[in-house]
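This document opens with one chain alone, in structure tokens, the form predicted on its own.
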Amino acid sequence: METITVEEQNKTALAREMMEKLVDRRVLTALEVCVRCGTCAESCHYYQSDPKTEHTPYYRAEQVRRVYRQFMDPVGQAFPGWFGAKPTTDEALSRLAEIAFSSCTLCHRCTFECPFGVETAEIMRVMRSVATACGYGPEMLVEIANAAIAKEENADLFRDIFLDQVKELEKEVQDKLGSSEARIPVNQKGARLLYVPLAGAHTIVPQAIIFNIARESWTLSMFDTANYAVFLGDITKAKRIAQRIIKEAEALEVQEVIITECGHGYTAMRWDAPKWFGHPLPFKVRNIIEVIDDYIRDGVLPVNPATNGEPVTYHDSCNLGRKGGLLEEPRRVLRAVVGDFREMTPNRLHSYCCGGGSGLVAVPEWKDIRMQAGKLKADQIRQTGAKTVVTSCDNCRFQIGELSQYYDLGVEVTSVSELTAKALV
């Protein structure tokens, strides 16, 4: 028998009291429902690239299910070892941690090839969550999170050099239009539009280039979109790094926050914020995709498609895509700026995931674990013999950038914004 020690003791007091906080009827559903047909092992990226038992959304989640056993079910209570529960050790949770981090993207494709539709998805948020609070969150995602955290507390020391930068910034959009009177607003008070940008000039200066051409009322955000503790499961964090915005875009009075191209950073100021607040946001949010979208159907942006005239592929995000539901926008954007738009198959709410999302791309570490995951996404980029890939996700195009290095892709990978930018006439 197993000596569970007095730190062991603790972790699993806070691991139990986590796991029956967390585990509603939406993830009680996804614990009882499974009748283990294995129809989910196809579905998944990690399966399909490395075809082995523990790759399978099914085997992970009953890792998981062990536990919940152990916590929360009275028979597994009493015969722990009728169902495979397991007490809590340091090791148990360690191991759990690793698959709830670093075996699923939760990118959710199983959910939807399931004929049960088990979200396998929500039970390892819900370990992520539990592995967090416990201490096994990966280091390089709390240290990201608390940065951000960090940012808002010390924003007057960050406030001069953002500042110095996007005027840097504000003279390559003028020179790009060939106009001074060009502009990057930051603390526009009645603007419109927040514009919510990641750290980098990709996700600011084409962006800028639009609206200005579009004349577009518009202000630049202060903080970034990335919301790193979404990914660790602490819905704490995460408020409070939404909250930077919503008070943000609140004193400026605007009214739309606009996302760039970030998947993560969408779904979580779209669709989870108003469940964490537990209220609708005083202000409608959209992503870039979906005011370039309507841009070019209202004739605001003159494009030339013979501009991006090699092939183009484009690769779903699986959060603005599958859970998003922005499939027709991007691919709507494409036509019109591009000369040879080619699909991947199979693509929309089936595409695969990249194999870098939900944080994996953050973690040196992992490497090795995306790029074997990545392999279907390789193979599925080079049979479209595309020159170009598109995606509207930043930790989707790193991954792909480094997919092509790895597997000799040979392709550039790219944004929507920077692509219609390219092709203003």
Contents of the next structure:
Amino acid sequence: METITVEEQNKTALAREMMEKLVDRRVLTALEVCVRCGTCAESCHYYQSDPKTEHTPYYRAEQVRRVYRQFMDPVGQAFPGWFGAKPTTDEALSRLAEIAFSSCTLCHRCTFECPFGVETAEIMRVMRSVATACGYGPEMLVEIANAAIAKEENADLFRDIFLDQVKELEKEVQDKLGSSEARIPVNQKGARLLYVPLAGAHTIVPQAIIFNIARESWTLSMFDTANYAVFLGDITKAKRIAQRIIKEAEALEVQEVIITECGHGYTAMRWDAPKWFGHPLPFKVRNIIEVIDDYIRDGVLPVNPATNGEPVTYHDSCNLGRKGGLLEEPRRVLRAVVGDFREMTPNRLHSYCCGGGSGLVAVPEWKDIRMQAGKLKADQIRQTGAKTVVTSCDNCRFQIGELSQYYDLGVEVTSVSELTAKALV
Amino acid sequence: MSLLEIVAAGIAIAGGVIFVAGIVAILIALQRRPYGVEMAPIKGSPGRGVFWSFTLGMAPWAKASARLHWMAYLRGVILHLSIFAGAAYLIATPWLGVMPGPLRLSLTVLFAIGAVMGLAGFGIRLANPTMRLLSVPDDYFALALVTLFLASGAMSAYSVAYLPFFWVVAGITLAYAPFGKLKHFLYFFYARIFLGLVFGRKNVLE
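For comparison with the form predicted on its own, would you give the structure of this protein in the form predicted in complex with the partner chain?
So here's everything in the complex, that chain up top.
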């Protein structure tokens, strides 16, 4: 007879408790509505790249559904064999964690291909939360999320290094603009905008050039927008990470928080944070693309598309596009700043994930999985004949850069901000 | 009414009562689950999103999956239309005797086609290795029930003599519906509404 340890019993109890807490009306509906018709299979980039049972959305969701039947469904508990309820062991939880974290990028594409609109991504999100609570969250993601919290706790330690780095970047901006007046303001109380970058000069320098040319009243955030707790489904930590920016914005009394080109960072702050905190944020949240789009439409930024003459295509980040609502804004900007813009097919709502979303890019041991899952995106890029791929998400950027090497695409990957800065006349 | 008809009608009514009670229980359980109220300023229209969700969002041309699996999609549409017609027919059966002949003939044909589509469901489920792997007894039983419901409906529309048989099958189907996968008919509306609300407010629906 199989022995169940106390630790295993505790984990199962915790998993049950978490599931009870997290299955809301939307998730319950997603769990109950699926009829396992199988039409979702081809909607998934994992399945398209490697067509096997484990890569179908309904297989993944079904594994969680069977645990739900055991934990929460009285009919499933009464007749487990009939309804497919499954006993939850330590091994099963570990397997479910692996499915939720590495076999689904929560891209939501299958939802729009399903006749019912089953939100498998929401089921997987809950499974990620359950797995994280039970200690099965990928170590790398946990460490990155903890590091973001530690940065706020030790802000004084980082401040001087940060300010020195910003001074260096400011010189770079001044050199590029040929003006010693150009600034990267930090801690500017009363500025109109607080711009939140990512780690990396490519999310500061081009945007600083744009803000300076537009004569914007802005200030640079000390923190970065990445919120890896979102990928873990750890809302407590996600709130703490978001809170750093909220507190900074409140202290500086800004009117708007502008998130850099980061898919999950934008969605977390724009759409999720108000729900987590239970009230609207005391400032407007926009993405840098929306700001650039407005500048170009208002005639504030003089751009010359001929500067970016090579064929360019755009990859819709799932978080920024399908889940974030920014589908047309990047396209309007790109049409203004590039000479030869080409769409991938399908795009926008039906765009395929690059294969690196929802934290996959951060875990080195998942590289093979990512490269396999990204094959479809690589094929799409190749079909456009583009020399440059633009994406508004740093995770997608990293993934597509690696896809380019892996599949020998020979493309450069860049952002909307960088191409805009390049097109300025 | 003969004794057989009285017993069959009793089973159908009992099934209907269990069905209604079961649906109410599902709705209460669903309402008791938390619902995270959206607090972020909206970009699009949740109402238009819901409208999209039940119209263009369900159109076969809007889904690559429908084009790819057009036979399964068509089968599903026919099956579900005939089930809905069967439900309406069930309510009308006490007046079957006065129902116009051409209507009864049309219903016979529709239900017979629906039953064939139900049978085809077994073939599809068994032929696809993933579907076969993921199917549980509930899947097959639910499919058998609706197939039998449509077959008996076709028989009773053709000849009143089969009406007690249809009532018995309908009673069992109704009684089972809130417990097994057949309850997806109710969750379907919720799923489409949530989809429209969530993505409509983000202005991403085309």
